[in-house]
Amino acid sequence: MLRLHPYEYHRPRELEAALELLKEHAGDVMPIAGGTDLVPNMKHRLFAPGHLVALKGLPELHGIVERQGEIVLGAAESLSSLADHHLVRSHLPSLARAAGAIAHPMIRNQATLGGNICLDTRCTYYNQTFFWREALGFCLKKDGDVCHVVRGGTRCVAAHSADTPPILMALGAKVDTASPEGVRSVELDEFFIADGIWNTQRKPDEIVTRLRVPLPSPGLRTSYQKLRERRSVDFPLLSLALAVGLDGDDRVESIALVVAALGAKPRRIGGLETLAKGERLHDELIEEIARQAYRQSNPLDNIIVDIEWRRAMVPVFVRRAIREALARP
């Protein structure tokens, strides 16, 4: 049985009090919302904070509303709420689908949007018990100085494995945060960095408070695709999000394609505006977009699944995403 280490659990009633606790116990504290990822990681001794600050009861982090041309999503809203909410299902159906594809209902009822945004990266050599990792000699991400994925590598390449960020990025979402130093807003594209040890700009004493998504234009079509070993529970081996804006003549006005689970951060496929803008999405163009995504996707051996197969699935899922998006009203 894997047991938790001793720690002190704090349950503040307002955001300001939570921020004060993070400041007071700096260096030995972590925020916790649903805890569906953090608690198992604590049992594996990947994290051992002396203090946990609960966020799920903070009213400032709740609510899903339409406001000033945006859908505002509270970071403490559960993934089930996100998947089922009428505003999300009507305006952001692919986000509802991404949230509903995570794990299973019991996890989704507890896990939160903010927790999914801040989900720790995953790797074959990291998400193991302390005994297993010690026998291997630890790794670059935790307790060691060797990367077992990239021999001689000096940067951790543990994989970003969250489901909601790719579609939120494709939709142009912003993330709002709060810390003892104040509040700030960051484009979700810029929030993630290519460092598997800590793959976001978020500071240890900073809390994600909400996500803000622009209301989609009438011609925007979206899709979310997820590759995994089973149809439920599993983390993605590949996730892919598409947002394409069409004019009244079905010509491309904008296109965003984001792939994730291949590296430490979600990757926006480049060059698609030049390739597709002003064109109709005919079969030849779809194939060229699929090839472009394949060329820019290079998975690493950080998950126990063949990397060439995962890469080969990229164009397959691009085709599926585009055709599904075009079929939606």
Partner chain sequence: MRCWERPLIEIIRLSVNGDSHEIGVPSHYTLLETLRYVLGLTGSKQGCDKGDCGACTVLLDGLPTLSCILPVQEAIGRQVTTIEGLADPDGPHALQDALDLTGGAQCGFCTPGILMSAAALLNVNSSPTRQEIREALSGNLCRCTGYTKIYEAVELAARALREQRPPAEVLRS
Second form
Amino acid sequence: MLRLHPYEYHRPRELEAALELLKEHAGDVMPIAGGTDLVPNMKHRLFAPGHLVALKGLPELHGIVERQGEIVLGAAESLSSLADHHLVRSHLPSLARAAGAIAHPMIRNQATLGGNICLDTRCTYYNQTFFWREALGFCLKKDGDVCHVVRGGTRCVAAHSADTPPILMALGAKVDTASPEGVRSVELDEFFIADGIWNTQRKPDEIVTRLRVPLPSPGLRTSYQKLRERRSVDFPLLSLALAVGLDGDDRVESIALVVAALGAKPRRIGGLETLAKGERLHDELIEEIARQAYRQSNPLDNIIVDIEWRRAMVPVFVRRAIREALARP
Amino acid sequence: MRCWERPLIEIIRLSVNGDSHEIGVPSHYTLLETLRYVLGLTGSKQGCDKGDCGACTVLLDGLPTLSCILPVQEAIGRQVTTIEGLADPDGPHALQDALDLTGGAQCGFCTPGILMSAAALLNVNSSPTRQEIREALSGNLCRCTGYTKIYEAVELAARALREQRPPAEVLRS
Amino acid sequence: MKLEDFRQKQAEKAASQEELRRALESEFQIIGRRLRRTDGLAKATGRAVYTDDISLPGMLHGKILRSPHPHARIVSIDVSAALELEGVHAIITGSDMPVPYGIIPWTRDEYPLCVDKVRHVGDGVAAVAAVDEESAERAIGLIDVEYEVLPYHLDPEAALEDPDTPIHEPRRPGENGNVSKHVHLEFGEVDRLLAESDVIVEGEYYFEGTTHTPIEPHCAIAHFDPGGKLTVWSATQVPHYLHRELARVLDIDVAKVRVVQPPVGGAFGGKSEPFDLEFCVAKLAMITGRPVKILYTREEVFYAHRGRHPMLMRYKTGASKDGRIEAVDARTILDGGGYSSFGLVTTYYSGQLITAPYQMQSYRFDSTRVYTNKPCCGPKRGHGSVQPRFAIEVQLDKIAESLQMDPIELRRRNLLGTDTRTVNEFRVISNGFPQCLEAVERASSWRDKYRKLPYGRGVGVAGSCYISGTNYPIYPNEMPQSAVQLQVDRSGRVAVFCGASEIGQGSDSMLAYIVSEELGVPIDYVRIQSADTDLTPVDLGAYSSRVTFMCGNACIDAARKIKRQVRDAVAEAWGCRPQHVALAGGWAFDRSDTERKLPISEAFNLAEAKFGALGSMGSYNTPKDIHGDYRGGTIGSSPAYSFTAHVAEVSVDPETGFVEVGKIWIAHDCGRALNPILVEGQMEGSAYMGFAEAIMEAHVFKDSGLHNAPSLLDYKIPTSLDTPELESLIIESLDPEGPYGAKEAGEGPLHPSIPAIANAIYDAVGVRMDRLPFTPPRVWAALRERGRLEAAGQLTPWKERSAISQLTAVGD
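Having seen the form predicted on its own, could you give me the form predicted together with its partner chain?
What follows is the entire complex, opening with the chain shown before.
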């Protein structure tokens, strides 16, 4: 079987100690939470740190509470506890759906929200064994200098493949982090950067501690849509989240549409506010939103499924998302 | 490459199927490697190397968990239950008996993982629907059965447990 | 406990008077009942010991270094750095075992480790034995191989046209080294009948390669003792062939080689020939004097492959206006991958096995297997015939369409019948295909659905047949194909020794049922020792659906020899005729007076006293006059054929192209169902596997020759949420030569899944899916193309398709 490289596994009991360990072993250390992304990646020799700092035992990273107009989600909460939590289900149902649609039951028991936010980007030329990648001649993202997706490309386009960020972005979530330099909070939108090699602004010694989601206003309708080959296990081929705020007259007050699994970061579809604000979501408008999304979505061969089809599914899923959002109370 | 340096051996205490073991393990071992190659509990299987098939599923404090991608240290201080711990000394668990009765095991390699997922389901849901069973087993790949006889086994076991009767008796009635 | 007390206990467990009286009235006591397997509880409790569960004292761990190139000459191999690594005990390369092997004796074209050339990415080059897996892994990273990279071919048609890039040296000068096998056979006057046909349908079909994907990766352990005896434990489904090849390649006395097959965690044809790891553990054990284990990674399982051949199939089918199949003309290219494997047989099977369940007036096939620089293809469940079955059954659907005839009716008009010969001269005796068709038609409410469901939903039908074992062994010999040895203990326990391979299909259980039926012992008195070449008589292995038929017959043969002795002995003691003595329910009893009875163990004791130690050998060999005497006429012939029909119901999402297979009705003629649970398990598992190939599986490669997706995440096999509802309908057309009339059930039921789904998609949305798999992007593209033609007025919108009333009425 594929074996792991030797490492030392640290299980600090508090955040301070964790940060201390990250500092102490800087350059040769990685934080690990559920490990469902990192451990397979280590088996593929994509990472080989000499030290792992476990985050699941940190009390500061746990808890799901409502506080000061926000739902605060501990980064080390498992995806299944997120999907099942009454606060999430009642206030953020599309987040519960997104979390519940990740991988399969065991992965959801192990994987964490923070890990999902920090999920490494994925590519058919990257998520392979050392043998396979060496036979390929490696790639831009790891151990090599050639991109096999975009010939001659100099920027890695591995796909952001996490399920929770699109809906969290649509809901205006913020990420709280901690590092030896201190704590900070950034908009999730800004947290992601369009670089497939490392697609967040998280520094190697920085830990995601919490996600904070503003309590949705009563008129906010949301939807999460996931395209995948199998109904379980698989990463998304396309994921799409919608949050649309309606006034008492069913007119659009705000609209956010985020599409992911195409490039290195989730893409917020632009120009929709101008298009939709003050309008009712009638069929023609829905079609125009779908067209906008299609125009702004350009899948790449980073995932081994036909790109033309994946692109064509964008408007289909936009329509479904809007219909679902409108249908739900 | 530093990853090939000599592994560190860690002394840990693991609670597996109610037994507390103090063992030395290379610190980079997964729970599956520890169960199979250190403790000799070979019931949990290795199928895909990395969390894609569910054959290695064990219960960690009652929750189905992929032991093949779980660093062994994450099991410290928690109750690990493997397929070997599902049966009572006086006989097989209703799920094991029911699976035998319905023919839900063919090659038997996915079976331990399937049964651990099913056991976790029945612990929280005493009369699951067919759809709930399908969802609970959706991380456990079976290549032999087409799943049908596994569903029948879980349904039979659930009924046997509810009625506190042996599965064979339930099947006859 | 005293012996009498044991007897008392046994008597309490044995059948009651009432049960014995009932036993006299029924034909069978055990056969046909829904019983537990003999290994079910061991598997359900985690006690079954698979190969990787075995650990021997002092055992070393091996790893195989594999080629990163699809085609290259090995210039040199330097193992010196690796040998110096701490913990490394031995390293071997191709020159340590320079003996070609291959499952088919006429096409031995591979080496345990490559000798001169590598022919696909993942081809084995060197192997290491070290103290642990990590050290072995590290060592193979230190082996320095110099390659001369060669041009390579991934496309069989391109390889065929480029003999100047030979993947193998031509067998004779002037031949194309890239042709692995070519077969051309013609039966009847194909060209004339095609010319006279009222309707001709031409189609080009492509079957994408798929692989077995057993959940257990291959694993082998070898032990070499100082006396020169080699023992190999392996997750194989052919211990006998492995036994022979190990001795031949390693040049040791075949009598000093022992192959033991532990329970196998799935095989499906993927473990039916020797693999590099078995030779490597053996050689490394011989060199080091230590036990050596190699366990494949999942990635290596994909390189070992031997899965379904990709096939490009061009079919021309002619029919009369009343639906009679006049002529079938098939041209097929098989993509063989780097080596031969079973390819000679596959090439024949691609043509020979589609001549039932329909009568064809004439038939011609031309099949060419081509080498490519990819992992070697071989036999996967339904060897060689699943691909052409897809083509022919869709062809029939198209003919029915053009004749405006119900496709079930079309099939009924071409039934082959019983006690007959196929167009290629195979003898067919029992044939339950008409009942299969009827069963799926009824169960699926076909007449209410076909061409009547709303747009997006549809049903499709297909039929098939398959062999119950091949008529000839892989290496020519006149000896039995299967043998069983029984040995009876004074306690009543019966030990069964048999070379058959339990791979999950239930062959051990089958043997226990037969012994219990024949000798009247409870099933838990029967112990099965299978697949250990030191202890068990030869059975050729778990392939070609031969085990129940052949091994079952051998077991009946053995059991009846003992039964005769027991009845004789008891009859003598009672002073009655042996025919009056029955064995059932744990007793020997008098048929005319069920009160007169003996516990079965006492009956065995009487027999032992009269005849000496009780034991017997039974065997089975195939009849030899059941096929044509043309060259190749033996390949594909079988003592009996199973038959299957499926109806699949699908819904197609026209926006996304997703095909949801809601349900498959599977009717399978397995002769006598020895245990219906096991038969259903094979039917459901087969239909599942066919469904998987239809909808999602694709064993494909990147342009570089690298495997596209060598993992269980990226090579898609269905989860519980994807798999359709499966309903099994057992049809029993008793075969006079099968054990109690039984035929095969393990592979036949797979065949119709794929064309039934293809035909259902057509019924649902009007697109013909002639290329596998029917993934959403492909279905979506086909729908878009149809939409374009409909919009242009070149096709009638499928939403307005004709109702069944306009078709030829069923049963006309």
